[in-house]
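Just one chain follows, in the form predicted alone, and it is written as structure tokens.
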Amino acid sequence: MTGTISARGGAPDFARASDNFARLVTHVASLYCAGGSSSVSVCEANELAASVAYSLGIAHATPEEAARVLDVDDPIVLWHDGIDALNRRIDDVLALWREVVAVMPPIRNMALRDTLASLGEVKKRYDVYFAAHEVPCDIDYQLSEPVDPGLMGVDYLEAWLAQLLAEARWIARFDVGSCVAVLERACPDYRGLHVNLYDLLLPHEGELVPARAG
């Protein structure tokens, strides 16, 4: 989760925390409606509340944990701090994405190519103010070990890219030509199908030629 649950002693003021959350969601809804309608639908309000909760790091918190976070003098300042933290984490996601792109051998697969291209635009596509809990990219490539579907927003992206990087590093241990030769035998349409390259190559590890050092 984004942020840190307060470790202050004593019970939080639940009424104050509840009022602060309502005040904050109202503030965000006002920003969301700027220049347009003065109201939001129930569905939109729920999504904005989910975004706010995620940006504060309380999306999966217990009521007491959430109250400790929200028991503050200015919830709007708290929210902006959460937004700043998410923006920093998006920069880290992009750094992880660049590492994946650098490590992944040039083996053509449309789903992988399109997914990496989408992830490369995460800074532009991520709506940190109104949809912080959503995954803003088109992720079509299948990982060998699926990411926890309960993860949201930046948490999901971090876990997804970390798993792909592990798979890419394993594939990069071998000569690209030998990988392609194995893939063409094991799955002739590996370029167009939604398949995982690591899963296709692993059973044939003994046939793969180690990559040259340097």
Contents of the next structure:
Amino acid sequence: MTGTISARGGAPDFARASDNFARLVTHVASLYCAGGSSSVSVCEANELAASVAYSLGIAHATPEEAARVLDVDDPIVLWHDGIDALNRRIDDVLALWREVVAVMPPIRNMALRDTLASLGEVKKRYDVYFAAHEVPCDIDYQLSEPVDPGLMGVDYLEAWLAQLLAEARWIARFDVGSCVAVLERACPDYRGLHVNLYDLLLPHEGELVPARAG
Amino acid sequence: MDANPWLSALSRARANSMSSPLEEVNERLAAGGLSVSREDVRMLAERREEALAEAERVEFGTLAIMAVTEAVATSPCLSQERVARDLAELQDAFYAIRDELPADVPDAEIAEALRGCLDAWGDAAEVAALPAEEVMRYSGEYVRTAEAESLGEYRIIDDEGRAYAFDPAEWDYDELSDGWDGEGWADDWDD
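With the form predicted alone already on screen, would you show the form predicted together with its partner chain?
The next block holds the full complex; its first chain is the one shown before.
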């Protein structure tokens, strides 16, 4: 796979880039239909095109930036490279999830439990071929600092878990028993409500007992 | 990048990759001793655009009329006088049915059902007026698959008559959902 932009040193070939994108979406749509159907709904076509654009890293690109990426000899190889890169990032997301689970003290909150259980299944849930741009998990837990809702796919998961890890690390500095005692006073239904544990604990930092080392 | 404008290139890519629809349709109709004219093909193309717009679908592969023509070419219900009009009716029916079925139902099963239905009803316009489920009863493979799915498993028979069953439940797995401190996420919760 070689792009022509560097060789020519000029503007990308928009016609070739456009044809390559059409060829690629056609290829992906054919895979989506398992070769059995020659048409998809407009809605499905848009979703597949959005997935392809995300996997190529051009979801938010300008037409010229997108054309530079797509001005290649073989767009299908380009797409497979994008899929491989996303799969590696999903492995990293899973490693981040494991770190969050290891760090987060066992303070029971249903939304947090369900969200982490869902994120733990990310490899099974993430459809990297046909819905790469979608966030594959059920995320109910409210973060203290919401991540940019414009983020898509793996980008959203990375940002969300990074923020949760920061919150979990702060909570883990304190003794679990003292955290639970504060929560039961500050928000007795903290288990069932869609609350953020960090936000509930932060105003009571002075009442929390530091966790024992080791 | 807004993907929508790029989708318009889909039809261009498909058009570039196709040989003449007139030749392809007539090659298939030859099996039944029938043929269409260039004007008929133009009419079929216009009806196709209308049907796709009506069904809100994008066609990216081989034109549906090819599968339909191949399936019905030898039907005794087609005649040279009415073949173009009947193909147009069946093409409309194809896209309407296609839009009601999931993507994993092959075009060939819809075309097979249209052929069976045409032979049974004798008139393409009547076939086009039938509900999708009624038409699909004429595809043996579709009926077998639907019956197997209703039983929760998929079964195929190979050329030597051996049966193979696939039960999706046996393929379910769950290996990544441990909770912290080794407890299951849903252990002993008084939710």
